[in-house]
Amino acid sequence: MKLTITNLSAHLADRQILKDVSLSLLTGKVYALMGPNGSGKSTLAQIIMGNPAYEIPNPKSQIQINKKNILSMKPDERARQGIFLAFQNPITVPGVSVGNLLKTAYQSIHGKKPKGNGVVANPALSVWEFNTLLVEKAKNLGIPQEFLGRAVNDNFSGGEKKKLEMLQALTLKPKFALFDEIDTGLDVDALQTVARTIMDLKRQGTGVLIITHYQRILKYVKPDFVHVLVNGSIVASGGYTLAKDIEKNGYKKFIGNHSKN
């Protein structure tokens, strides 16, 4: 399955983000996207998502997944065609556990869906038999138990908040999951965590995006491909070496051949 990215440009504001960006994201692969802080780089993603606060003036511009073009659709309706987005700040939501929250997303998604006929495709996991996949993906994220009926990242650490993301993911299934700058503020343990959880869906064919500014994620998961987005457009692409080579040298080249107008 393939999620692919036409002609996009963005406004916000009277300000332009990104500029006729174009870029393809296959299942079962690890892309990385990197860039200076203000390239970019989390627009893209929200976009994808369905953010309505972007403009997409292009008219030509699309994101399309097997030749579906999602772009008129909302947030929901783009998260049962299988995209997830792991947020740079995950917010609190009050009286909302992480077990309800999950459960009613992952019924949301893959719950029952009346086909022409009546016959009910992918039926819901009862609720003891979602309780005891919730409780066995946490554990191995090390998230306690308990957390599963705290609200929402409240009084979460920064690097509780990351894995609750990652505990979404893993549950959820999705075809494409966009983690935004996900190793930020992680430390080496947690890092690795993530990094396995990455790489366990990977294996379940979801097709990752991974947002990110430095190598630190990357040596970890070794990207398949790697973008570099500058100044709102896709400067550069490669593979792992390309990351390297940024971790080493810095952005300069990409900046200087790449200048705002």
The other form holds:
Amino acid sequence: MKLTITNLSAHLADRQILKDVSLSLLTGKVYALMGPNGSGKSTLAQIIMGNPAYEIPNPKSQIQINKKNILSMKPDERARQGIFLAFQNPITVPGVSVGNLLKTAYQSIHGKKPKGNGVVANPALSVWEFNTLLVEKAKNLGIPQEFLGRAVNDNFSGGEKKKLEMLQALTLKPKFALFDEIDTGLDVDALQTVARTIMDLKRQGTGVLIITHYQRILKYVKPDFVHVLVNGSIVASGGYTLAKDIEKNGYKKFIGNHSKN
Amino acid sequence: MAQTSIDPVGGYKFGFHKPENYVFKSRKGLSPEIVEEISFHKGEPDWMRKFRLEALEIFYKKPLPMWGGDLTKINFDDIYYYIKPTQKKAKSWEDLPKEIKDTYDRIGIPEAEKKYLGGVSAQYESEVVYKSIQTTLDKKGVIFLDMDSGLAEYPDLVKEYFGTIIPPHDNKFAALNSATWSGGSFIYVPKGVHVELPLQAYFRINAANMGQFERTLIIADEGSFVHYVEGCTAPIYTTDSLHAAVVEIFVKKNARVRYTTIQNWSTNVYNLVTKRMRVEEDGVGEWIDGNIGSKLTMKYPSVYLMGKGARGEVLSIAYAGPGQHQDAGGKAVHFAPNTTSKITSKSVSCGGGRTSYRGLIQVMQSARGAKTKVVCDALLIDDASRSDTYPTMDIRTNDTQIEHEATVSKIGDEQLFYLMSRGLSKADAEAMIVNGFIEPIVKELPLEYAVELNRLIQLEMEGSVG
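Complement to the form predicted on its own: the form predicted in complex with its partner chain:
Then the entire complex follows, led off by the chain already shown.
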């Protein structure tokens, strides 16, 4: 499967953030989206997921899964199409446990829609099966089982929140997973666990986009492709060597090359 | 307990023995004659007849409260004040409004229970369960009857307590209830007895507790414990437009009473309830009060802390959807030293609904070392909805510790986007946020109520969004 972004331009409160961005992701591949702070990386991820806060004025802008345009879809519909976003700043939901959120999410994405107007849909997995799955995935990530009963992103450390985003990605089995700065705030051990998990996802056939402004995580997950985003435009694309070049020389030459409007 | 003198026939003014299957429906409207008729048909002692008539006079004299919600549309002349319960089931399942039937189906309520809730059947088919519970209670000396039977079987005990913490002149609706009451529960727990299972109103054979003007009296003697649960999460459909109940609870020294209510009247009902607990030395009184249904609710469960070291707690949840106004909260009045109280209120307004927190904390001069804490949090789902806070504090001693916290929040776009990115529809995401918001109170409910309440909130959110 292929996720294709074509001529994507985006505004937030009259400020243009993305300019004619085009790129595509294939399932089973790992991509890195690099760029300095404020270049529009997070915006791109938010728009792929369907955040309604952004305006997309250009009628030529498209986001497609295979041939299906998903640009008019709501975030939940996009999730059901197989898109997942790990948030840079995961949002707190007081009183809702991690387990409850994931059970509901799994059912929403993988369960059959209920017939008529019944509340209880045909479950994709029984409660028992789902719990077994969740506990196993948590164990793989070194997340204490006790965390599953605590409220979503409430009183967790930065690193723990990132791991919980990772747990969601693993459990929900997306076709395309976007990781927005999943590497910040992680110690080396956690970073390696996250990297290993991304490789697991890749092996399962998920297309992965790693958004980062530095190269640290890419030592552990070798991307198949690297794109560089500066001032809302893709200014360079290439293989892993591009990431290594950025580590050495920074973004200077890309910023210089890019004409500001 | 010591048997009170029981002489059911001799105690009645008319020496009248209540015939079985007697069907009686009063005329619409209120008058001393109608109140006399009610008392006559119930075969009550003379003191109760007089009590009712005096209450009626008070009802006539008292003005409607000028605060709270809009009560001007209540037509007191267009109400049947007494219908014998047997007549209430003369209605078929098919007559119920479609929304109500659909909701029962969607919550997944068993058929027998549905008919009971819908008012089609006056009896819930749980007689077997009821009987085994009743046997256990009998062995411990616990009395658990409907209020009418309580008065008939234990007139002296009832007379000692009835109307003493909520006298008819307390407010107009307490007066109305005092004049016209029917049904409700009567509970007496003897000294030192702990009732392990929650007593639930619908385990009683006579299901008159769902009446319009029910009256409940609970006496927990020294060192005893009881948890009483009334109402249910499924919507209670009634064509009656006014529900004015009175609940009086006596918590003796070292005793503890927890009273849980989940109110989900259909949205044509004015729900105006007076609830009060009197807590003696080192006793604990707890109200858990959930209001989901009704057109207007005005209800402020109160704890009167009379003995030193007494504790009182009110947990209140209110949900107001389109066209609804929930004016709810709690009151704590400290009379004795080292008494503590806590009021926690969580309200949710949605689709133009309105919630108000109204509370009173009063600490008398005699209540040195009293501690009180009020926390009220309001959640607004959209811009059309409204929430207000009316806290009153009247503190007459310096030696006291008072905390008050209030927050109003709106469901954030970020929270919605986050949950929707996990595949949840907007309605499901909102319901999840709401359920998370009320979770600290819901976890205090018996499990089946908690589960049903969560599902119900989800249904309400779907309805208000779609």
